[in-house]
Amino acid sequence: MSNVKTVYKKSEGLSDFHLSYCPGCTHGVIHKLVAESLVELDLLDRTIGISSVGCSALNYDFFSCDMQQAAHGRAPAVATGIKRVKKDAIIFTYQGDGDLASIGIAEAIHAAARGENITIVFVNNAIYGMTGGQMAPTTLPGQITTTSQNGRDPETQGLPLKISELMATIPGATYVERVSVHDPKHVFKAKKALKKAFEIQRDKKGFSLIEFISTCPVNWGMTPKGAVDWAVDNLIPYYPLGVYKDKTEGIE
């Protein structure tokens, strides 16, 4: 008989598929938090996730709840349709900055404006990852990408969109928070925010969005550790962490 005691195992909310993400990418950490939150709240069996287009396009293989693939940017619209048919289901979208902040910005804004009782998981790594490292709406001023090889120029390309701040101005939104997963302390905070967002949906209190500051070592041209340091030194100062709206706590 073995005396080995299991002290940690993969969440039941994740399947046995190997993740397809690049080494050092924090999508895997975020997936883990989504899965653990749903299991711990006993919501997994009634959950339907919406896969976007981007690095996370294959996440219908990774989560063990029901999943639906959406066209590029349309995840909030698909989520709206499913939620209106299955009102007691827990519906979340999982979207990157290219998917949500660019082609899907209208769908996200109007889902919030209607106060749809869904949860958006928004991953901001300041670049288009899957398609080759192009400039995204969230790319920082001066940041080099394949389509801004001299760095993003605000005079010609505008300033980056701050999605959490934008969503917080929409009256229909209930809860908006920006988090990060760059160290254990912030991973725990991020999980707390996710669980609150799912609880708000469970209790039929409306629209929630959790924005994650993430990394893209390959397209940033950095090591995994260097990418984490760059995110802390550059992304978080431009995209400050914190609660931007919480109607349940009187934060407008």
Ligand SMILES: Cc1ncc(C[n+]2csc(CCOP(=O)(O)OP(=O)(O)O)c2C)c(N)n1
Contents of the next structure:
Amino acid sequence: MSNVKTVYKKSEGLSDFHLSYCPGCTHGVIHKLVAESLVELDLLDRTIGISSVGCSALNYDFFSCDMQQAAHGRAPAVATGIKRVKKDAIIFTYQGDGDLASIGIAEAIHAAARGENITIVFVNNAIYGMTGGQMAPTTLPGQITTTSQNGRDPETQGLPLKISELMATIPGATYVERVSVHDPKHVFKAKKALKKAFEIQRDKKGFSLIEFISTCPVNWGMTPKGAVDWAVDNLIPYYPLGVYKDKTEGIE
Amino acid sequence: MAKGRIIIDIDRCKGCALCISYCPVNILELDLTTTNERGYTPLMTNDKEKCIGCGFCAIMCPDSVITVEKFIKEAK
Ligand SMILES: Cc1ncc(C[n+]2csc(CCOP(=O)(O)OP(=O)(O)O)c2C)c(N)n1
Ligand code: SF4
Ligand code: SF4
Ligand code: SF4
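I would like to compare: after the form predicted on its own, may I see the structure of the form predicted together with the ligand?
What follows is the entire complex, opening with the chain shown before.
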């Protein structure tokens, strides 16, 4: 006879809604990590997530905690307001690279500068997914998008913004790490980073941002596994993984 | 006897095949004979006995389709 142990099942931090993402898009993997982290830290009941604008705009339906939708790029400002009236709530924003690194860059920088005690889940897939694959501030040099049809040209379009490196220079930020979800080992590491960010917030130690290297198989024109491999070969060399700032460990 | 098993929530599956590449014993494929409620070609296992219950497929599935159970032998 043998006992049965459940090794993996859908997190209670997720609702029963079917995610609206394209097949194989790693937005879904990142959602699972947010949900699992909040459940494992027993924080789900006091969590309020802020949906942004992008493919994840509908994720107020996907998490089983309270959620608030914010206008494009404004999630860190909405998070600030909610946190200030509900100091014991755990607040996260979930933002793509168009939302955070383009239209919302000011809100993100100033939330960090004020040292707001919130957590930003930043999803870098190097493109505007929802609107059909336009160039983002994070699009790689030479990368073809609908608005850089000969590949991004650094001469006229500049070099991609490295958000984790940038945020780490802001004195008010407590914890900044870049992670990836391209294989089980990295998914595990990514979850560890996210849990640490939520613990820092719970312990009132300040602002955290976790940048996830993610995929957009549809607008990159690749299979889901092909997209994951492309991210490993192209995005991670430009956006190295690791801890960029951790005031709790003296890493600045 | 198999060391573990997976339970596939077929109607949540989007047939993206991402999980398939991560199975260390290569027992996953899409079931080309059918489509699910939403029109996708869902996942299936082709050799249940080989599953080691590692959980890799489930960890990588963006849509929480797969539940993984491990069989633990009781001490005699
Ligand atoms: C004020 C405003 N400007 C522009 C848009 C159009 N718009 C919607 S989503 C988006 C970019 C989304 O890209 P990203 O944040 O990278 O998220 P993804 O879809 O890739 O997950 C833009 C420009 C909008 N909705 N509102
Ligand atoms: S458009 Fe891209 S980022 Fe958006 S859900 Fe589809 S694959 Fe994911
Ligand atoms: S649990 Fe492991 S061995 Fe079993 S199907 Fe999934 S990846 Fe393969
Ligand atoms: S089980 Fe998940 S990862 Fe595998 S094909 Fe279906 S949706 Fe894709």
